[in-house]
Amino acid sequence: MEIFANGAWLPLIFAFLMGLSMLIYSVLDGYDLGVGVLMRRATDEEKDRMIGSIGPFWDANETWLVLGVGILLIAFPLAHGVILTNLYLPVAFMLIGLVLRGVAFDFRAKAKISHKAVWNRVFFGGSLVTGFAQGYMLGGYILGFKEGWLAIGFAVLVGFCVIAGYCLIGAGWLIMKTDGELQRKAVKWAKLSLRGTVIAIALISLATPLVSPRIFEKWFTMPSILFLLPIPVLTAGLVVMIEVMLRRLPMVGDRFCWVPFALTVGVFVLCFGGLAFSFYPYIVPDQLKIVDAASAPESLVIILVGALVVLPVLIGYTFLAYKIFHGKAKDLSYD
């Protein structure tokens, strides 16, 4: 009872809720960036179509970023200075790419049609840097930060694995949105995307444990690799059912076209969560622990008060705009 009389559990929930906005953050805006680098290999008609697929949803994804940030920001203010600090540049890479995609969003839509072709260049480069600085941060926050060439490559390993992922979201998005000529090669990047994703569990898998002594006694000692063997074998068994249901689509009367994209959503749940397990108690690893680098909890108060406000209204909003746009895309259009 102790915990909840000194205030301790506070920097518990927040943090809780900052790894839950970060989690819906990557399903959501993951299959978004994941269509915007399939784009390049779409033909200009099928571009219009995927553009249609995420066009009412796109905006609001990002708001989950937002609201992540602005939780490790407002509530956890020692490690975003950590964090900030030793990932400025590709912050700044990421933000580019967040804008160079929205201005060419629109302007793809009104442009001519001779400069069409450079506002989807475009699109897709933001895609691609976007989602590329998203996993290189993940690298570098994996490994505590280390400086050094390793270092540096294996976050820039991360940062291409990080792309397949959100491919493979992207295309069961697409899976599941389309029909056609584009539903099939959808399911072709999907199962090209599957391989990239599972190279990318498995390095993350490994060098986590690896890079830090405590990681690797909270997963290989008794009994907790009793408990956390779950996580694994459920991830590896989501995996295998992506391929079964690849190899099987499309089917007649498009049934099952929204199983890739379901349970793609559960491998990236499963990987969060086993992430999340690891660097417990801390939210910078091997650093800064997260009761440690929180606010003072009289302020957290009155920050849970406008989360719990502010969340349910993302929340409704979220699901509102998937219920009335459900169903398969068309071409986006601002006429």
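From a predicted model like this one, the values you see are computed outputs, not experimental measurements. Numbering follows the first chain given and starts at 1. Each form is matched to the other, and the largest set of C-alpha atoms that superpose within 1.5 Å is called the rigid core. First, how it differs from the form predicted in complex with its partner chain.
- Core-superposed comparison between these two forms: the C-alpha position of Ile13 differs by less than 2 Å.
- In the core-superposed comparison between these two forms, the C-alpha atom of Met22 has shifted by less than 2 angstroms.
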Second form
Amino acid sequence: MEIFANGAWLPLIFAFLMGLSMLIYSVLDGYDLGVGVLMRRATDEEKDRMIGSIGPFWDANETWLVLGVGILLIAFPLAHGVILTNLYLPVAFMLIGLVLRGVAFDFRAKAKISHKAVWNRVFFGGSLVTGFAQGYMLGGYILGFKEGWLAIGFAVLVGFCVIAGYCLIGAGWLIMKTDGELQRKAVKWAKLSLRGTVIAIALISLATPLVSPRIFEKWFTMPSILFLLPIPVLTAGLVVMIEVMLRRLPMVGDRFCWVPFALTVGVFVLCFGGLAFSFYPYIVPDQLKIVDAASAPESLVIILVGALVVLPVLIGYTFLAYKIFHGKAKDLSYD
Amino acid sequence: MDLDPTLLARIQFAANITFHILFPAITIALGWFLLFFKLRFKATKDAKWMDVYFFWTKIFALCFAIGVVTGITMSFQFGTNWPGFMTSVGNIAGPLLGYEVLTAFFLEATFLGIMLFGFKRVPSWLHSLATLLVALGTTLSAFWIIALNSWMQTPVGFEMRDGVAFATSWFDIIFNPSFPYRLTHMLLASGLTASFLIAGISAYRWLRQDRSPAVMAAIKCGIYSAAVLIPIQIFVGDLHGLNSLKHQPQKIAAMEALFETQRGAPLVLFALPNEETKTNDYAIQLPKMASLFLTHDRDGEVKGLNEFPGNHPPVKPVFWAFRIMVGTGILMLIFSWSAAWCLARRNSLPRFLAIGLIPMAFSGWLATESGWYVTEIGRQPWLVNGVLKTVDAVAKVPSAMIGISLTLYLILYAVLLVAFITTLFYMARRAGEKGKDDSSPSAGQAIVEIIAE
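Return the structure block for the form predicted in complex with its partner chain; the form predicted alone was the one displayed.
Let us now look at the entire complex, which starts with that chain.
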């Protein structure tokens, strides 16, 4: 147990890295899943531009999910088993959704024109199923995999919340990456999804402490309530700012078109922070603690060394890709 | 009806991995082909190389996308269906998988965007560099995954404490005894898969009177590389077999359907192996040839399945998969050499050979799949050879749930396979029609821009 005592900080580092990957994933794949869901309401010509705006990025965006689950798998093998066997069916549905939208993305541009409409629908459906399944999984996870209708109802609620959030960040992305009629539409979509997101965040924030006494205790006892208060207050502030911006967009010279997206990222970060605080120190709520689920320190060190070398490079070339494809999206072109 | 959950979980994982490997088998080598096309263009300034490049980048993108999404599926299935794998050997498998994601997966996925859509946006050298990094990424991916798989076949460099594996030497773990052979064998398999795919699809275009210079260039490229790779592959495959004989003799015994240890063992060309009676019915065999191949001595002793009671793989699937793989390899040799001969001598292909190349476009798939079936089924009943049995790693998920997910996956994969193949041929036809009225000004303009640099 000597080694373990010395390596006790390692599981926490990995829990942090895993959380970070999941957060980055929810922002990055969040916007392209959101664009997929919003595609339903666009004209054919707009659909091409929407796809064009996410084309160069979506492969890499999904890789963050692999990293997040990968860290769970390699750093916390016990938790990985418990979580994924409990979420067996939603995981299966999410994966099928991911496969469908991933392949539809490529098939729609390459298959016969007459099949394009079908692949567009598959892209929409796949995005919707993926987002919903992820929310459903999050809901199940928050409750520590409780069973019964109440738990299912809660998970469904979180499912809708995640879709609304993805639509919001997707619309923010489109406001930033497009112009003209599509941009105006995106502003409208953003307003709608903002309503949905706010209602959903409020419901979840109310429901979570009610269904989990442990989380209730954590949030509503005296010292912690003081330094937790900024989370809901800041979130509310950001929501108001998004609403104000949306009412003024699009502006002359396309100023501030990036603001709704950036503010939404802020909302995601805050929600994520709140959730992370609720769960800590558990990796499986109420069942398994982070330190008890970790792999051998020797193996964790090996991965950590690699991660510390690779992550800066990785973030570097991700920025490079975003810089190369910055500006307004055109139709997808392989030239 | 009560179905065994272990069996269902195995079928599900097999279905997933069978479908998944089809696409990496193409992209690992196709990435290097793309780099070759790009560099040929830079060297010759001949626009046909850019035509070839653009046509195959689209197919690369499609394969890559299917590879990514089915790969994600697999990373989740470790947890949903095989939690025992990570609890027992997670300390070894974890870092290897982690390095795959960190060093390879992000590299390829990010630079793919630049490679596919950045041609006009970045300088030509950066575009070539992106192509190189994508090819490098797919190959690195293969490196780590094969390292893990080979470790599962020939585990070394670890110690067991309370049923959990702990690493003692990472060098030994990565460069385990079967790793160099398996990696080379797989990289060559990918080279052949891509070569025959390029040759076959291009032959299809050529048969449809698509006489653009790009088509002939692609046919030659595919055929010549196949003709060079196949003899190397046969040689490496033989070495790989000898390596298995040393470390996993029970796998070889199943491949050869050798029920009893014997000297001067015959090479069974055809038979219906019968595990009940431990005989090969209707056998056609060459006397002493198996001993000659495996021990390089006509009277060498080859261990039979009787040495491994209850501890050897099922005979039939391994026996048949091995024969399908070797048979496909021989067809590859015949096709690539005769086509190469015709191309070199007459600078064209006889019609029957071109027609034959179309089904051969998928010969790499058949050989790769059957080869993996040999190696994976051949490892049973072990998940990690001698360390962890497959039955001990399976999740306690009810059969009904696995049944639902399995059914969905099977439908999905069947639909996608049909969609992929029809789209492939559709793209080939459309490229031909485009070539005829030459209505691709954008590509032409882009090329002018590149040359101007």
